Structure formats: C-alpha cells, structure tokens
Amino acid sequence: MLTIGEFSRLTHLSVRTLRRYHEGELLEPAVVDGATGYRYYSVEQIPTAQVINRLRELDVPLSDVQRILRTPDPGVRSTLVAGHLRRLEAELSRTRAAVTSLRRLLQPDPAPIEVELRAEPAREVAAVEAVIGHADVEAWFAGAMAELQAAVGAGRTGPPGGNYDNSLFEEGRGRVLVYLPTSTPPRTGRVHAVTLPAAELAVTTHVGEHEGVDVTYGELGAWVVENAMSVAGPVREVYLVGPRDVSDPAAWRTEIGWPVFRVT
C-alpha cells in the first residue's frame, strides 16, 4: 500500500487534490485507517489517477470525469470524451479567430477594404426565418440551414445567404432570415418561399472564419459613413465558400452587403 504522499509523487496529483477527489467520490483510497484517518492507495490505482489527471488537464468537468470512470461501456466513454474534445476544438477555433482579428485591428496601417456598389434585383428564395437572440444565432443558423438543404436538395441555384435586422445588433434580438436560392421554393416544415426585395448595397468580402466578421463589419460600416451614404434595411450576407464546401477556414469567403439609400 502507498501513503497519500507517495501516491501523490507517483501520480503528480497533489495531496490536497487527492483529498478533494476522495471527498467527491472520484478517486477513493483503497484503505482508510479507522483510527488515524490516513489514506492508503494501491499500485493498481495509479493508471486511474493518471487518466483523471489527463482529463482534468483537458478541463473535463469533474462530473463528466466521474461518468467516464464509472461507465462500463467503452462506447459511452468514447462518446463522452469525443464530445468534450469537440468543445475544446470549437473553443480553440474561436480563440484563433479572436487572435487573428486582434492582430488585424492592431496593425498600424491596415489595408483599405475593397467595396463594390451593387444593385441587387428582387428574387424569390427558399427561406427559414425567426426572431431570435444574438447569442442563439449560431445554433439556430445550423438547424435552419440543415432544414433548408434537406428541403431544396439538388434544386439549389446559388450560394446560401442570410439577412440580419439592425435590432439584432442594436438590441441583442431581432429577425434573422437564412435562405437558399432555388427556382421552385418548396413549402415544408419551417421552409417557405420569400421574395427578397431589391436593394442597393455596399458590398465587401470577409475572408476566413465567421468569428472575426465583426472587424469586417466595422470596416464596411466606416466606409459607408465616410462616403456619406445613408444606411437602411437589414445587413445581407452571402456564404460564397464555407465549411460545407472546404475544411480550411482560410478559404472561407463571406460576402457582406450593407444596404445604402442610393448608389450613384
């Protein structure tokens, strides 16, 4: 048997941590001396302690660590670990995007963006729309786009897009509409035909992950203000190239259309 100090040195888990894991029934000593309260561990517990240590290094919550250790089903264990790894990868992706955006913002002389003034005609599309909170856009978008793709299928005639009301940014809640162009918009579930009205737009292209799109929004909005053009209506996005097309975020392209009162 190993004392708690010896077990600590062998597993690189502090005595304090081992005591906390015992109290939380995560890693219980093999023996607790009834008279002294001293904790003793077996050599066979070392691998378990090392697994716990690795999982905690990955910020797996203690409740999930407990579930991983207690389930006898290898498939369930793999699913739990894989789910957490996906969350870590998503967080890493957000961090990378934030770093890229920050570097872009801190450049002493950023390159001016290219803006095209464009008159968009009215057109009919298959769409899903709802009034949602800003924090819910990502999850709602994924579900709505999946529903659209299932409904439209091979009938798609162009890249997907989305319209975002000003209130979504100003008040944190507003109407969002995502769509797929198609010659015959179906009506099924939440999918229905919508006519996008004609609009005059100041258009630029955001390169890379969508998490950094706010920087491009700021640059485009500044361009609009500096060129003395009145702004009206929802912002339009067109997802020219995205994760459904290529896996490399550097290849993703999002077209942002800022409605302007008049294009001359």
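Rigid core here is just the name for the largest C-alpha set that superposes within 1.5 Å across the two forms. Computed from a predicted structure; not experimentally measured. Numbering follows the first chain given and starts at 1. Compared with the form predicted together with the DNA:
Relative to the superposed core, residue 220 undergoes a C-alpha shift smaller than 2 Å between the two forms.
Residue 250 shows a C-alpha shift below 2 Å between the two forms [criterion: core-superposed Cα displacement of 2 Å]. In the core-superposed comparison between the two forms, the C-alpha atom of residue 241 has shifted by less than 2 angstroms.
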Second form
Protein chains: 2
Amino acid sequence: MLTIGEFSRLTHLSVRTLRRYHEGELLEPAVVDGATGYRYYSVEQIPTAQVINRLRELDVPLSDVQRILRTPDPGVRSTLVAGHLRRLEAELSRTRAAVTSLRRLLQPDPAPIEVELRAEPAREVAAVEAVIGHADVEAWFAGAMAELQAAVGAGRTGPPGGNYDNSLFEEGRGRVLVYLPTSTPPRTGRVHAVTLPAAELAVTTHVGEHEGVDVTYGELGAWVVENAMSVAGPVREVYLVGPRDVSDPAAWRTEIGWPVFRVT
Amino acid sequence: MLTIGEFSRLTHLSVRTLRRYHEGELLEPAVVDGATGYRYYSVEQIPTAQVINRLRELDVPLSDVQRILRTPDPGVRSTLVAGHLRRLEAELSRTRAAVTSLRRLLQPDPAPIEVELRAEPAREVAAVEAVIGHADVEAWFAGAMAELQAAVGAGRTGPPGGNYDNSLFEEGRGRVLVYLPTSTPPRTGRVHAVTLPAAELAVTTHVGEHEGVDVTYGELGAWVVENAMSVAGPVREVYLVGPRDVSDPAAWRTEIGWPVFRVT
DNA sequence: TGTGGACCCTCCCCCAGGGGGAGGGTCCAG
DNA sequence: CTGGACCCTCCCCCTGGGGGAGGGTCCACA
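Next, give the form predicted together with the DNA, keeping in mind that what was shown is the form predicted alone.
Below: every chain and molecule of the assembly, starting with the one above.
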C-alpha cells in the first residue's frame, strides 16, 4: 500500500490531481481508511495512472478516459482510442487551415472582391436537410452528399449547393440543407424534393480551400452594409468547382450568396 | 453601424463572445450608446474580428491575442504570431510522443525490467542547477548542457547526467541539476563544482526516446515498493547514449536511479 | 510516552473561455 | 401604439486543474 504522496512520486501525477481522479471515479484508491479518509494505492494501479496521464496529454476528456478504462476488451478499447486519434488528426488539419488563413489575413490583399446582385428564382431540387451542430457539419455533409449523388446520379443538372442557417454560426446549431439540382427529384432515404425560395442574392465567389471562407463572408458582409442592404435568411453556397472535380484546392470555386433586401 | 446581432452574422462570432471580447478590451464596439448600453460595430472591424477568430482557433490565449492586435508594426506582429506557431509545433511533437507511448502502454510488454541495487559513492562534477517549472525543463536543459560542454570540453570523464527533484513532478516546479563528470570542474558562468552525495540507488535502464520514460519510472517504483524499500531524494538520470551520440532514438539509453532506503 | 514535523483530509475560491438562462429595457414595422 | 425581435446586465454552469486555509494523522526520535 502506498500513500497518495508516494503514489504521486511514482506516477508523476500531482496529489491534487489524484484526489480529483478519485472524486471523478477515474482512479479509485485500492483502500480508503473509513476513519481518517486517507487514500492508499496499490502498485498495480501505476499502469492505470499512466494510461490516464497519456490520454490526458492527448486532451481526451476525463469522461472519455473513464469510458476507455472501463472497457475490458482490448479490441474495443483500442477502437475508442483510435477514435480520439482521428479527432486529433482532424484538429491538426483544422490548425493547419487556420495557420494558412491567418497568413492570408495578416498580409492584407488589397484586391477588392467582386459582388453581383442577382435575383434568384425559386426552383425545385433534390435535397437532404438536418438540424445539426457546427462541429458536425463536415461529417454530415459528406454523408448527405454521397446519398444525393447515389440518388440523383446522371440526372444532375448543375453544381451542388448548400444552405446554412445563420443560427449555425450564431448559436453553433442550425438547419443545414445540401442539394443537387435535377429535373425530377427522387425520393429515397433522406433525399426528397425541396423548393428553394426565390431571393435577392448578393453573390461573390470564394477561390481556394473552404477553410478561410469566412474571410470572404466578411468581405461580402461589408459590401452588403456599404450598399445599404441587410441580410435575411440562410446563406447559400454553390460548389462550382470542388474536390469532386479537381484535386488542387487552389482551383476550387465556391459561390456564396447572401439573401439581402434593400434598406434604403 | 451594425448591431451586435448583425456583426455576429457577418463574423460568425456569437453575440456572447462579442460581448466578452468587448469586456476584455479585445474588440471594442465603434460606438456604445451611453443611455442604452447598445453596442454598435463598424464594417472596418470585421477583419479584426476574423484575426481574433483565427488566433483563437490556434488556441492563442486572449491576452496574447490582445497583445498581437495592439502591435502596430506588421513585422513585430508576425514575430509574435510565429512564436505561437512554434508553440503549436512543440505541442504537436508532444502529441506524437504521447501517441506512441500510449500504444506501448496499451500493448503491455510482459518483459519485466531489470533493476540493480547499487551503492553510489559521492563524487564531484561540473554542474549547472536551477529551480524551474516542469514545462521549461527541456529548454533549460538544452542551454545548460551546451554551457557545460563548452566549459568542460575534452575533460569529460563520463556520460552526462541530471538530477530532478520530486517536487518537479508533484508540484510542477523544483530543483534541476545537470552535470558532466570531469576531474577538474571549471567555474565559468553558471557552471560550478557540485558534490553529488553518496546514495543507495535502485537503477534501471530506459531504452528509446525520453518521452515515455515515466512508464519506466512506474516500473522502477513498483520494484522499489515490492522490495520493501522507499524512495528518498531526487531521481538521478544518466544519459549513457543520447541524441548527442546516436541520431536513432531507438538506440538511446538512459540510466534511471532512484535513491532508496530499506524500510524494514 | 510525548512531540514535532511531515503528511493527509475537506472546503472554498481562482483561472480561461466560453454556454444557459432570468429579468428587464429598446427598437421599429405594421 | 403595440408586439415581437433584439439588446442589456447579472448570475450560475462547464472542464481540468491550482492555491491556500484550517484541522486531523502518522511516525521516528527523544
């Protein structure tokens, strides 16, 4: 039996942290003296403490650490760990995108964006929609688009698009709709016909990776304000050239349309 | 002038976050109505908001974001940003190390470590010492070792070593001492002669990268406890084979000695 | 058999960087 | 002029810890 201080020295976890892990039922001392409350640990608990330490270094939330530790089957366990490793990779690519985008922001490009005011008529498309959280958009988009492609196939009459509720950005959760234009929208699985309403759009084109698109949003927003207009309704993106067409991100083109109305 | 809601839609920052940035003097509205407290932003503030957003995505603390924003000179500014990018890289390598170490932990190696009990006599060495935080050890070590190498030169009579106070791991701050054995310790700069006290050591050898050394610590600790001993004093590491000798981490060998005394 | 110091306990407050919600004032179009 | 959207402040919540107060416990040495 080891006192908490001894165990701390052996695992390089602070006494405070060990007490917290006890409280959170992550690493319970082998023995707790009922009279004094003293915690006593056993040597066998050292590897467990080190696994916790490693997972915490990977910023795995304590609740997930707990779940991993309670999973007896090593196969399932490594699946859980692999999930977090994927999360780390996603975070890494997000970081890379932020870095490049930051560079773009800090070396200000004086080239002003071109904005076109366009009256878009209503039209019917094949769509998949859902209310989801901001963090899940990317994964959801991939699945929805795959389902759409399978359902529409060669009947596609134009580039795919997506509409995004403003609440998605303001509150982190909102309605998202992805669509493929087609003359006869099918109805299979999540795919169904949707009529995109007519709208007055302020339209510009974002060139390059989709990360950093919010800079273009900002420029578009500035244009809208300067032209005495106000935004109304979900933003519309049309993927003119995307990863499905060209692998080089520099060639991608995303049309961004913001429904506006004149303020006078 | 834009209301906070409009500005939120244009920057994809939540209203709450914008208010917080105002409170923290990071992004102050262009106009604040004295009577109502309403915040009004200008279009020119959109790029600033996006820079903040980018930096936050890189986990730059708000205080540092503030410092960056208040730096007018773009050269100095990009230096500050570059510092954070270096921090990101360091974090990335730390993450990689944790991943490999985690794999090692989850695929338990049944090979037990070999521990030797050794009486180490006192000896005089050339050393550099300091009380520092756990996070700074790596950087400090590099500098101290460079100074030692310069001072001792060819007079080296054995592999370098380092002693680490337990408080470094328990409280995140403690005394660290790195040394080079030499017959005539010089006295220049931070380098001075130190007598390492005699001690009874439980010694084992850690093979491979220094990350993951705490697993070896754990095994050594378990051995110490199982052999009815207790640890006393700072841990001693001796870098038998290190990055200065061989570039392949798999060949590195670190001797770890924990001062012990018999309990019974 | 003390006793002093190291060790341990609980409890409360602090940090960043937000989110949720209550309670109430303001703006503006119909 | 009124209703609903919008805005305000204030307080508590989250995670994963750290600092410190106030007090009990263990144990080696005298």
